[in-house]
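In the form predicted on its own, a lone chain appears below as structure tokens.
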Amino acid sequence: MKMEDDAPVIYGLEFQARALTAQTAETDAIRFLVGTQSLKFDNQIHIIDFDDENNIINKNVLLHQAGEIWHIGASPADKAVLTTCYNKTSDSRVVSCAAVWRMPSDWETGSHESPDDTAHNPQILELLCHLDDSAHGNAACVLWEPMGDGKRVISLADNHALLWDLQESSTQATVSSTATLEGKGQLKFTSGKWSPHHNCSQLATANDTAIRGWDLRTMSQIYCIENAHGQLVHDCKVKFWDVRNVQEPVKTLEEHSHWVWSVRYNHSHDQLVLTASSDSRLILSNMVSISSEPVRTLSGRRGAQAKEPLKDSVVSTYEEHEDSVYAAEWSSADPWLFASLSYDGRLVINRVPRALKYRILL
């Protein structure tokens, strides 16, 4: 018997986790990668395949022995290649590193059916190259060029943004240009996002309470929103900005009761926005007023009544998590499906409600 279509599917990892990404280069299978944060045991990358027909999850586990994973990214061009930012102890202090890895070529042959076998003989990621530059401090995240050929990544390390060129099947990385955060005190980037617009020539970064935009061709700052948020962009609010006028946000959402850790636009329908918070909730909003899709007031079907234009609204609040939800990601293969990850290692896969899906499509 097929499960109810909108029911969530839950998968539990045995370790804590906060790193999640969709496997970007995979457009057929619905696949996510999760990185764990264990201080005692070898850390792992769980390859999560969602079987849409039967509403079940299949998984494979790869060992990431380098350390606890804080950020994970998937190559847009090669589904076997990924990056991690991880902590390791060096001379009794914790250092944050970044590296490019390749999955073993036969990872898919790891049997879905007998997890005991893979537990005794787990496969190990192959290190392709380090993205560390000792001169540039601790890595916070690595960002692949959106829709790129898998040859360019940006790493944010302390107060530096480094643009790397990956050569020779990603086994070598060279820094092609850098941008530095100037100012008083110990300035540090906390996160960033490579814009898919403007021919992928722009980067947005967060540091302290400020959001900055950078032109990657000149590595110069193009805008700065000084006090975008209170306390480290963690003030329970989600703000939408028009970077052509950064005096005021064009929209503010105040639906979460604790810090918001992850905000993700849907890749195909950008009015759909996921927000994940340490209030243990995931919220799906429909932000029609600032969508790039034209508002259609007339129904396309003859004789049908004109539809009311949709208004900005919270579509659904998902409460399957019991711990802080640190990450949410849309599937690369199915625009109506998304995953969320809470710190206790619970991964939940949900779908956009069908009524809204058809309303957007029809």
Second form
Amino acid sequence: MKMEDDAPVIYGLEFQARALTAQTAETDAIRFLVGTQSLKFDNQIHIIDFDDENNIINKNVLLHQAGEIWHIGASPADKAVLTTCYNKTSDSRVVSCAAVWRMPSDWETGSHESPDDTAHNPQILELLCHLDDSAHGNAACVLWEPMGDGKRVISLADNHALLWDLQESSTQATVSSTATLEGKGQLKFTSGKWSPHHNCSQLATANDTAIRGWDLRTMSQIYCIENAHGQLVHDCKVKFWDVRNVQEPVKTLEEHSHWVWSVRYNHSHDQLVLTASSDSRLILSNMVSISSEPVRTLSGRRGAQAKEPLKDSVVSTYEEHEDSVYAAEWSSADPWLFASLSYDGRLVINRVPRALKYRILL
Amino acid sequence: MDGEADGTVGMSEDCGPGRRRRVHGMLKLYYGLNEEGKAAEEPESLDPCDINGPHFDPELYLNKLRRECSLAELMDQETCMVKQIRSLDSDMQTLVYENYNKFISATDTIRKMKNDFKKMEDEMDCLSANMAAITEFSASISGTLQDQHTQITKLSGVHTLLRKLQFLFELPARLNKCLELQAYAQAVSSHRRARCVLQQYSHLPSFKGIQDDCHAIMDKLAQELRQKFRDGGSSAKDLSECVELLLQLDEPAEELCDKFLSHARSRLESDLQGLEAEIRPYPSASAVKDASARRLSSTTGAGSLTNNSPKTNTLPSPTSNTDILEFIDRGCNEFVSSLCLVITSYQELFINHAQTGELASKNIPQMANAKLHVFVDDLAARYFSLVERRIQEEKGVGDNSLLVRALDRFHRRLQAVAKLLPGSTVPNKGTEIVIRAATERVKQYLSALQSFYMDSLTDVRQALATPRLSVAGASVAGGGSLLGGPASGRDAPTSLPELLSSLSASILNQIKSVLASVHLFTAKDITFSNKPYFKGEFCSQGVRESLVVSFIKFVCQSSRQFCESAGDKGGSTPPALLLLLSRLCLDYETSTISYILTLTDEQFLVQHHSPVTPVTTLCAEAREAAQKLLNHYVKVQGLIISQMLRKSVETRDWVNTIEPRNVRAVMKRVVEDTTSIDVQVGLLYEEGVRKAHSSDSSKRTFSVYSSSRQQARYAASYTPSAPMDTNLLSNIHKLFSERIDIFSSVEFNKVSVMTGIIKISLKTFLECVRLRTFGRYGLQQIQVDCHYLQMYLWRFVSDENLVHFLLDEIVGSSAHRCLDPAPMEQSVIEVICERG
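The structure above corresponds to the form predicted on its own; please give the structure of the form predicted in complex with the partner chain next.
Below is the whole assembly, all chains and molecules, this chain first.
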């Protein structure tokens, strides 16, 4: 039986864009948030709703007038709350800021009747609070506590990692603790991820070619992988590390022909790994050997005799993009669906091939 | 009537040539001699009308004739028959006459004989009478002589006995005398003669006394013999005589064998100790190793073998280690020849000799033979272990002929043992040692080749590093030391092609000289070269696979390792080396490998009984290595330039920059570096094909690149009403250009390599620009820089559109990222760029 896979769905934004996130708190509708980058026009947040049954995309646009968006994050607890990192230009100076926003409660209404209307008269995000303090500027990214109650975020600003507590319905943010990168030269965090394991007490950050792990309870470094990659994080490789032994990567993927900008594990089946690269490709790999899923025994499973264990492999290479792909995200509602965003503003929604999906499920 | 009947027969037979026979037949019939023509007559005979048959009935015949024939016929018959009767009659008359004459002469003869016999009978009677008289006389004579004869016989018997007795009585004295004179053989033979008699009459007291005396003397004699045997100072002949006598004295053969062998063993062991003493005083092993390694590495070319033989002697000799040939020589001359001597004399004594005498019945040959085998095996094993120890010390690979000659001698001398002891395992074990030594040798050569290769690479690396191969390329005249040590000269220019060719040549020479050395093992005059191992497996598995193929694989593998180790540690391998190795591997793929293997196959007449690595596999491996190295080279060079560009973009405040007046220095540096890379690659790789372009590409593309289309893009960006246009334009543009793989595999030519490097660099530039925000002058600076790059880079790549496209993207992206996108006038840009 041949299983036809659905064609990818493509959506074009008017502006260039780098920031993409799934609406984490939303588990019913397939919804992605995209932040645009424009220096001349008001920047927007596109709320992309994907109608799985009809293969249709519905969009809503919110204005983000503070500046061009470099990073976006959705609250795990409140659908309406999100964070952005943005650039603000004032007096010929470019400043990076971070802020918590709330979407207007009625953003959904009227969107279907007249899309032109919303384009011409878009609603505006409501600012809840800034995640800046005088001492620490230039936020690179803001991370929500995974599966948390939406009260804790970390922002990476220059060489500081700041842990914020959000209070009063996220209208007040106070720094509860900080960690600082120390060393020679101008060190700067370029990106980070909040680990969902260990009771969400660990943070991984990247600066230059080093990867560091931090314990959030003490805000101290717990491991460091120097020279994890060649120049920058820019050698076309994806490396999987075991933080208990950081001498050698567990696994290295060398499928991309240019730098890899984003790597995402599937939330439910972590052998599925998405990688987005500036070679304009998105690659879905099935990394069975490092999956956290236990190795299934074949006994007691009818009709499973023919199933041989899968090997680490590239599942699919997606070529729908024509510019560098800087972001890729799994949907929070459908574990078999993901979106990728290229710099030219093209958002592509794809699914895990059915054959593989059934193989994993059955 | 009768006549008529006869006539019929005559008619049918008369004219036949067998008439005479017919007549003879009839006569025979008459006499009952019918053996001839019996079958033919049988049917005939029953016919009563057959005139010649026995049952002929004249009456019937006549009636038949009368009935059947006319008168004329009857008349004819009659005349014919009358004629026949007449001729028969005359025949009969002749025969009768003849027989009569013969009969008469026979009667005469018989009568004469009767007379003669009568006379003879009378003479015989006379003879018998005479004989009787003679007999009578003889009997009477015998009777008279009888008594005297018996007396004589008796007397002669007594005489003999007396002589024997005298011998017996004299025996002790005689034996003593013999003992004094050391005439042992005589003593023993005398004793043997008397022994049985003495034994037989030992119940008589006098004889008993003699016997005891003899015994005492013989014991003494045996004692003396044993002593002599034990001392062993005597010659082999004496010794064998000694043993022979002892055997005759009923000395147990087994004991003698043991004694003989243990005696021989002590002598052989002293030989072995002498050998061992030569191994003992090792010079410290590492020193030898170093020396030999140095020896190999300093050798270049085929001449090395001869050059080094004096060195071989001078280096280790002060440390008192005799060379292997001397050692084996000594082993052969001392140990093996004494062993052979022992075997021969032993066989002579205990096996061949015993087989003839009465000793054979006691199974002595078998017992002795078994003992000999054990003895030889044991000693040979010790000898072999010494030889092997000595061979293992032969680590210096400079001069192989010595080892081969030594092994040959070793092997040759063992053949003597094989001849002497047909069933012995010694020669086989010896051959095994030779085989092991040869295999070990091949291994040593492989590791020597490998270390030579690595040393060569180190030299190349140094040559590349010391005079920092001037990137401007052509005019390099640095004075790095070239491969192969001082001989090659310090002043030689170290340009890449020369380095490559000298590296390649020295490796090839080294391989050739190693092959020549190894080839000695299979030379015709070497005894072991006709062993099946050296004809087959040694050539195919040993030399071809373990040595040549392994080395080629090693070259490929070590080359590939340069790509891997350098990847993470950030280019520890100089890019020029990568390039050089890639070319080396490529050359290997195209020609060198097949050349080397053909050479090997020819030299060694390899018959491929066992599967061997085909040339194609090796070539594929080499090509893969070459590709990997070249890709890595592109990557490393690309990243070096990328790094410059990246730093230049990241560290600048693009918003608050001043109006551009110059091309930034970093761009000049990029162009310079690219040019030098181009020169570098051009030294080793061919130009390659590029897409056709006009004679003045820089100008033409220049105008296209930044006037019309670029302007349109900026214009689009200004119009707030149509934000889509920008994307539309670039998307349409992209539709018509192919997707560019940045870090893709390159082809083996200069243009492809340069294209790869420039792609990587410009893509980095683009990605970095996209992360920045620009002011008006920032954008203009990028414009200037890109134009500058455009002016110089197009010529390096296969498809200049690629450079246009990427530079377009860079300027386009920076325009997008610009707060105040006011592009610079094209003419101004040109002026600035031309100013430099």
